[in-house]
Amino acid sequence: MDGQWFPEPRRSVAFIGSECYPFVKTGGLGDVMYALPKALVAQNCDVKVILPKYRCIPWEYQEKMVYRGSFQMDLCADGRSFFVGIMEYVWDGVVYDFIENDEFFGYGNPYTNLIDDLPRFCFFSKAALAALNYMNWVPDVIHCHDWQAALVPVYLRTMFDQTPLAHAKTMLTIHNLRFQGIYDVRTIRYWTGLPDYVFNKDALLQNWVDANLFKGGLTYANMITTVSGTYAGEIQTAYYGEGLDAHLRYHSGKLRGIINGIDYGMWNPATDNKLAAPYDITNVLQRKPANKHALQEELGLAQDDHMFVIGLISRLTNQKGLDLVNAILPELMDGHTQIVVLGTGDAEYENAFRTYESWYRGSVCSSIMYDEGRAHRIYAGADALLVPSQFEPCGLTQLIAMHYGTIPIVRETGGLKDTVEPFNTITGWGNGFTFDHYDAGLLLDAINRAKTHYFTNRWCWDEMVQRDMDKDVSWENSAIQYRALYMELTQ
């Protein structure tokens, strides 16, 4: 930032991951890969982001990419080699280098199925390092994300240990431990060309017959981070550890948790041109009702200022706690409540929410799609946002909701527990409503507490709305913590 003094030396960081907004995004990882590098540039870091050049990247970005070079790279155990092209795009102080290979990235979406995805991400992990070597850019830290880039630390400590890159330290961030890149050893050994000694039970080997890419990366990385302090603790238990809890306990000395932030450029109710009535903390109480009214009108709900509107913006899967919502939704229909659902996912939930809409027309709207503009309007127009997840490494929806003055109702897990302080009726403090055990009755109780508060204690509710808007949920805090970890790694 202008005029800010940085007493510590500059650090250079290469981010390696499988998706990044606005080029390609399927979830929270895409947001992090975009927003964190930008925030780190403001913290005196040089940042390069390395991504696959998928065919699905919009042409408006592809046509501005500049060719940086190409080469052949050995990949497979039998010496089979592949073309690696490097295309560069610079934006907002961040350099984006795209790894080009039509055989791996010239079709379909970023993720297709494990059988096709494993070879392409084995290739991508090695090609990202080879591209850094080719460009002669040796970062202080190589920051890898999720299983798709988990082989980077393994390659760096084995096949690249005699190159200039060997000086770099590696950090591997767990965004969601459920997906690990597991397949039989023979196939992974062929596609990686890695030496036999990495296929042991302390590194890549799992169940004696499979190789686990994420597990290998966790072994070889100098530091492991995850996207909230609570999740860092949870994944060391059998319930949340997805089979890697013992491995993570063993490596717990290098495990840290840092909560994600949200991008205030993208999420700002004061400048949001998708809203009927933009607002800030000084006029939220006057202007939020206009956004509620516009939302009701857009979605065909009964237009009534006195309704309690609950938003649910989510992937429609079990992880997100939708079986709990399914179990209690009819009990919420009391003539004073409206529910707005936005998302796509498992057919059972898509169909269930469509059914509820037909049963409770005017009170329930199910938008089975993803619509960025509508998401913004739900954040602004709803009174509360529901996030009852079974597990939630960080969660961004509750952060966006708070920034938009919409009260979160969440389960106390992962990043939800770290960011939402339960409302205390005695002190009047807190910034949302929470429940602990994964139970439909407890979710119903949390919603009813919020509703009671909204209808009988509006002054206190309005105070909470302003308190949530005042809370700093930007990327700046997180970037400062990441920078401190980079310094710790490279002292």
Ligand code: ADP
The other form holds:
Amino acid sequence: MDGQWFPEPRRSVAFIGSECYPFVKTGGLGDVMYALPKALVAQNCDVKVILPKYRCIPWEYQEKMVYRGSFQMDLCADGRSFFVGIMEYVWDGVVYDFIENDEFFGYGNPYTNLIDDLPRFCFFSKAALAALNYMNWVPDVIHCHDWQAALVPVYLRTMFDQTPLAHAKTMLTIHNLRFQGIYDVRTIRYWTGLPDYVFNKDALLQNWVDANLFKGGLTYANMITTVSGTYAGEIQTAYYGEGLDAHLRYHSGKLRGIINGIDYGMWNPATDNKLAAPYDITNVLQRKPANKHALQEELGLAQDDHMFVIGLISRLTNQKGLDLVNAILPELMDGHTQIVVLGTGDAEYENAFRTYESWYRGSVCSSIMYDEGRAHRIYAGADALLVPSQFEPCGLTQLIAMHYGTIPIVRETGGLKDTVEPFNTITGWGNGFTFDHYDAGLLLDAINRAKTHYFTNRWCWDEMVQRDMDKDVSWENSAIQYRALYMELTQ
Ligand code: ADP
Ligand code: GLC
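Okay, that is the form predicted alone; can I get the form predicted in complex with the named molecule now?
What follows is the whole complex; the chain from before opens it.
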């Protein structure tokens, strides 16, 4: 760090969330929890990331963790208490503290079902604060992520109000408003042990029978952010608000949108050792075909450089616009197009894509699995990447695609709208192909426009490939904006 310029003054931040690459990742939250702390370290922030110590964390990381201490913590309304262990791992200037408790995290995946997940994330939110007090570390800002950490601001302003930690300000980031942690009041009151007054309609109470953890967190947080400017506006409307639009409109004075980036170390086609032929902007046009060829070979597709290869890398849920894809997929099969799907999720979509693979063997390949390496090879080997989401808070796959010179085809919603400038046939400018309404015909039209362009105007397509690789999708700008918000909170 010698000689490096840092903005002054220094700020300390505790990140609290339920997943973080490379320890555990199910989607974009895992990427953000890894990349944003690193980018903040470069902005003169001192960052600790607090995570559950899931059993599924690879052993190579578990064995490097160092014991920081342990204690018993009261949790439930009847005074039932639980063991809290703290295991620490320091990497790239970021300190990772893992909360250990075998009853809650000693099995399976990070998310199972709501009835099991609710107690474990109530425990996690309280234990994260208790661990900070135990370690005697009072950060300037406690930055919480999604419903799993939404109780942190609530605990801080109630049961931790008389502790040193109460000096910290809180920020709650919405990565996905669809999941809120809603359950009946009795159960949540029991597990959280929170005082009765937080179960009122302006905070945790959702209706007369349910409590909503996210809603409570939004009330008590000093600042709310979400992962794009467009989504920040959308969630204040009934269509995207998931029942919390009025609540968010009420709190809109403290709501901001900051777009995500991608980590250029994790996603770099020039140094990516998972690729058949790594490349950069100067040789992408020569080397991308080799990656396409290797991908076709890996997936058992017809090996033909002239095919238009469309990738889709996604959790297979209705958020991702898969109903539109299913409705039009047969119409894409013109003998010049190949479709490559990578994802896991709802059985209806998994089965639909398996069926398409069997119908169009050699042209469609559905990898119903989670595979980091394959994801990298699809980003590099495909010509275009499809993201037709019904809603998309930010979306990282379109950013990674652009950085790998793969043209995004997206619906104009949330972060997709903020990051993909539609191709303009008159100026020849733009980053990808877009459509606005959630309509299968419009998706088909956007794909056909991309295809036509690819087959009839390759020179212009290639220019877009290079323009996309050149686009700044790094975390730097966004980290500067987060830092500015931390400063605003702690003036
Ligand atoms: P979301 O968080 O809604 O799932 P994002 O676009 O923000 O969507 O992030 C998805 C992340 O997960 C990206 O890094 C993407 O490459 C990765 N990903 C999604 N599905 C798979 C999969 N089946 N195998 C490997 N990586 C995947
Ligand atoms: C959520 C959203 C996605 C976003 C990611 C990281 O999972 O669905 O759009 O990119 O969080 O913020």
